[in-house]
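Shown here is one chain on its own, the form predicted on its own, set out as structure tokens.
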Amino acid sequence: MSKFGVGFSELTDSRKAGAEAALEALDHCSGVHIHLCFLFCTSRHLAEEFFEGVKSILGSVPYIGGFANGVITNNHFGYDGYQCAVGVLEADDMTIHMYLQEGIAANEYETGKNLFHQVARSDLNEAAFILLFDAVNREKGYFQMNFGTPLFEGARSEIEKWPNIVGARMMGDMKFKPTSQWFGDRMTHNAAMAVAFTGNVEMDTIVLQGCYPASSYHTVTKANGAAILEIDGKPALDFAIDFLGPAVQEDLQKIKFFVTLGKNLGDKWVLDNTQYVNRMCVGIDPKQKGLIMAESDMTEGTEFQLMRRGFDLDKIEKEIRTLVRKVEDQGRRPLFSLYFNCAGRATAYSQQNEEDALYVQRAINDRFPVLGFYEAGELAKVAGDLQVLDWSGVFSLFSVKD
């Protein structure tokens, strides 16, 4: 029978850290053979101290993982300190494929097509596919992000469609210092990665929202990169200011992690939520009066409306259950489930009265083991394209036949 353990630690000896984790996992399952290892600890602790200390418990095992902002369990959850958690699998009928490109940094296209060369050489079109790739790159000595876009477009030279896929763009805090990754038995960084389950398993995904429409429909009328210099004819970083107020004027930082603006990949004059992806402003270009996004999809000629940041919390954990339920009707077992979780829905950052996390591990009520993080930019499909999302949760539940 496949099964899953979960492992939570604060302590601040990263060594000591990753060992209490791994082994509150392991008391989870019978430890014979475990077949696959995730690991995710934030940028406070030594990356290779931490390591160790997991590897102290567990031995010679495949892992994957690295540098987050925070992490979740059923009953712990915590970010910007000294959280990590450890998730270990024991999958006795199913089979595990793992793959590496490592290069990311302003090499997302080739990363992308490389990566997926690989998997289309697998045959795996019915597999759950989990990705995770390096948000920082400082190749350059100061911070850049690791597009998405790029990076599928890449993937989408290799494969005719995608496959069941979902997963996060990484990092370890919100200052992006040097994200560290893990990935079979060693360190690396600035990678993509992958791994894909197939045989006694299912994946079930939902995307959970974080923002609403707040305007009319606008449009890029001229972009450069990941950077909207003119909105509507006008320069972006003036348009913000006019719709935002003149608050802002006297500290335009303000604009910065706070303007989102939201692309309706639905049917435009219908409003539903689950068909937007959300971009968010992380810079401001006061000399092109321009505003540089997350991602580099908004090009000229994209419509798109200004978004309002909140989330329904008690939603949250209805649509949870309604899944678990489905997936249950359906004669399946949780196995585990996974929460990408944006960084920036923390209460810390989102001006939320209550942390997200809660309602999650109120939902599952400990009937299966949750490993959560905090990230850069979630992974999902919406309208069957995969896409980085902003302000949002995807939530993932991996169920068994037994």
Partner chain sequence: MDNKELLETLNRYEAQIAELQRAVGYYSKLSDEVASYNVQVDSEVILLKRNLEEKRLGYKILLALHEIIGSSINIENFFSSTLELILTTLNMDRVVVFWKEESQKSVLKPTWFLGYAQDEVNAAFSRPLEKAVFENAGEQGILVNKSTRRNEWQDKLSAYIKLPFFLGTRIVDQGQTVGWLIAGREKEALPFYPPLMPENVETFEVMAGFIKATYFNFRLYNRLEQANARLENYNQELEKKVEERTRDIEQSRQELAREKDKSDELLLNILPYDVAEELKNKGYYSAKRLEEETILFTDFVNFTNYSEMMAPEDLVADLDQCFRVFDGIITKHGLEKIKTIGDSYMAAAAVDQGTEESAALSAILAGIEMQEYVQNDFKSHSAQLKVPFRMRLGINTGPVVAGIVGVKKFQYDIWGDTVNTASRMESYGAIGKVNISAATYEYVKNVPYLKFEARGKIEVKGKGEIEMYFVSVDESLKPG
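To test you: the structure above is the form predicted on its own. What is the structure of the form predicted in complex with its partner chain?
Partners and other molecules omitted; one chain follows.
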């Protein structure tokens, strides 16, 4: 019978933290044969030491994971500190396929293409996929975001349609310090990696959006990569100043966290925020009067609305409970769940007074393990296509038939 265990630690000693979390995770399994180990820790940890600590308990098993700004388990959650989490899977009647492609900082498109070239060769249309990739590109000595949009384009050049897939763009802190990832039995950097599950396992996902539309539709009339240069024919920065009022000119940097834009991929005149892809503004370019977005998908002609950040915590709990009930009604046993949570949604950085992680834990109520982490972009399918989502939570439930 398949089993999954999760462990947590906040020790400052990276090696001990890894060992402590792995030990706790192992407690929930028989420990006979671990088929996969997820591992995440914040950038305050020493990546190598943390990995060694986990390996000191689990030995030579397939690993997949990387830095996160924080982690969530059934009984703990936290961010910005020394949090780390380990999840171990004992897979019965299930096959695990793992893929790695390094070099995302050099070329996202090629990385996506090469990664999914491997996937395409495996013919895993029915598999449940988790895609993780490094958010931080410091190849030039300063921070640049690795974008999902070209990565996905590269991937789509190799596959006919997106499989059942979720994932995350990983970073270790809100300052985007250099990152590390772990794959197989080694450490890696600038990596995009995927793990696919086939056999007796199914993955059901809900996207818990964190924004809702607030304005009328506007159109990107000029863009360059992740920079929106014109909106409705006006310089994007001027548009933002007009929109937000002249007071914002005192500190233009404020714009970058005031502005979230949303693309409605569903019916334009139906108010359904699940069909939106929200995009955070992460910087301004005063010289070109542009807005720098967290992804490069706000291309010319894109219609968008300004979004308000906010979400109904009770709704999170209710939707997860509904999903679990649905799965159980189909005669499947929830094995474990993953929760990819936007780091910005944490109460320390939003107007929320309570952590959504708390409501996820409450919905699960310890009935099955949850392994979650805070990161720089949640990956899920919206309107049939894989998207990088901002300010959302993606909850995936893995279930088996016993």
